[in-house]
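Given as structure tokens, the chain that follows is alone and in the form predicted on its own.
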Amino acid sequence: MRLRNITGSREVIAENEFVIHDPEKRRGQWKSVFGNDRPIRLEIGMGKGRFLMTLAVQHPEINYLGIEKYSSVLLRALQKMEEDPLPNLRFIRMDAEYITDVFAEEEIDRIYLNFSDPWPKDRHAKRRLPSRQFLERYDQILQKDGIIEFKTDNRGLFDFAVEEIAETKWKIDAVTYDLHHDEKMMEGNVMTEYEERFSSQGNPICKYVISR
């Protein structure tokens, strides 16, 4: 469930020094926003943003940027922002459709699509963050030996993931239907809100780890 829209957060994230603004004209450049030659990894749909952040303090010597379309949730991620700084985390409030348009070819290291929008209509599979689609699109921004990591708990969107794989470029490198009873791939894993939530309900977590 989204946040309503908070009055105001839109003038709110257009002046705060975390958000980056104008995006397109970043493109090829992104190194230069770091200030750094480390590599840069992209959360989609990146919520309050809990799971960039932990993962920004537990590797400082990795660029982490995080895309949110909607200000309301966005402007939460802020907020934790500013009671605590990280100088290796940015975010974009955007549309992922357009990704092609900000980043260049293999400028992104690692992709994480985390309880992403599920688009239950068929006629919205299109949509679907992990569908042919976005794939393809992946795939022009991720470095060669790139990889994407997808998460959810909507057994529908997951099977739908899977299935998608088959017609593109892509392999699964690791695959579970019950994340936190998988020892090897709970290994590393940073929980979202939205994971803990679920997990806590009882509701198994399903992930993949795919590459080219």
Given for the second form:
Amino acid sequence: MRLRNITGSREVIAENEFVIHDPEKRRGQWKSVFGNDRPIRLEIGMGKGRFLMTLAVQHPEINYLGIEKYSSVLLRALQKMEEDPLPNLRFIRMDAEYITDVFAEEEIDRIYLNFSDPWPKDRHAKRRLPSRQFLERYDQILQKDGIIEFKTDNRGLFDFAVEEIAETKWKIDAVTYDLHHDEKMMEGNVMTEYEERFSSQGNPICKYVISR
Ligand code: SAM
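The form predicted in complex with S-adenosylmethionine, contrasted with the form predicted on its own above:
Entire complex below, previous chain first.
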């Protein structure tokens, strides 16, 4: 994402009705944010939000939360929501590193990681969203039968993510190194902005689904 500093984006977000402000105050009470008992699913690093908006339309029986670190990126999703508001989708501007301050044990039903930043330097490995450090955080907030779905075209990041599993209590339920030619795993696939871009350049997309 290049647009890191659109002037005034922080101010727009601070007043926006689709953004949950002070999310740590909702810890343990997220069902009341949506006003129902439906499952809550997260995309961490949602970017401009196309993936979640598509899911939210397809599945009104599920609640979705998008987490994004940068205001200027989140602003793009808000502009789309203004045009077509969805009652089962809300956003949080935060660094996912603090996710356990925002969600209580078993509060989340599923986590999506799509085209996460690769952080190529070894010393930054713990910042990668599928790292063992993040998997430990996800373990704290996901329901016992909850799953994590991860997609990327970055083979180095994907190999790292698969290797990290062995260091954790997670296990791989399904994996592909060429999602778009895997009939079974493509069932119901929702394209993200990055997936559209990189698959149209011919890059194979890797995906895993993991559970405990
Ligand atoms: N998921 C989208 C897609 O597939 O089109 C966007 C992918 S983009 C490469 C990664 C996004 O994750 C960026 O918008 C970035 O700001 C966000 N991000 C990276 N690290 C994050 C973190 N620790 N917490 C929240 N968002 C993060």
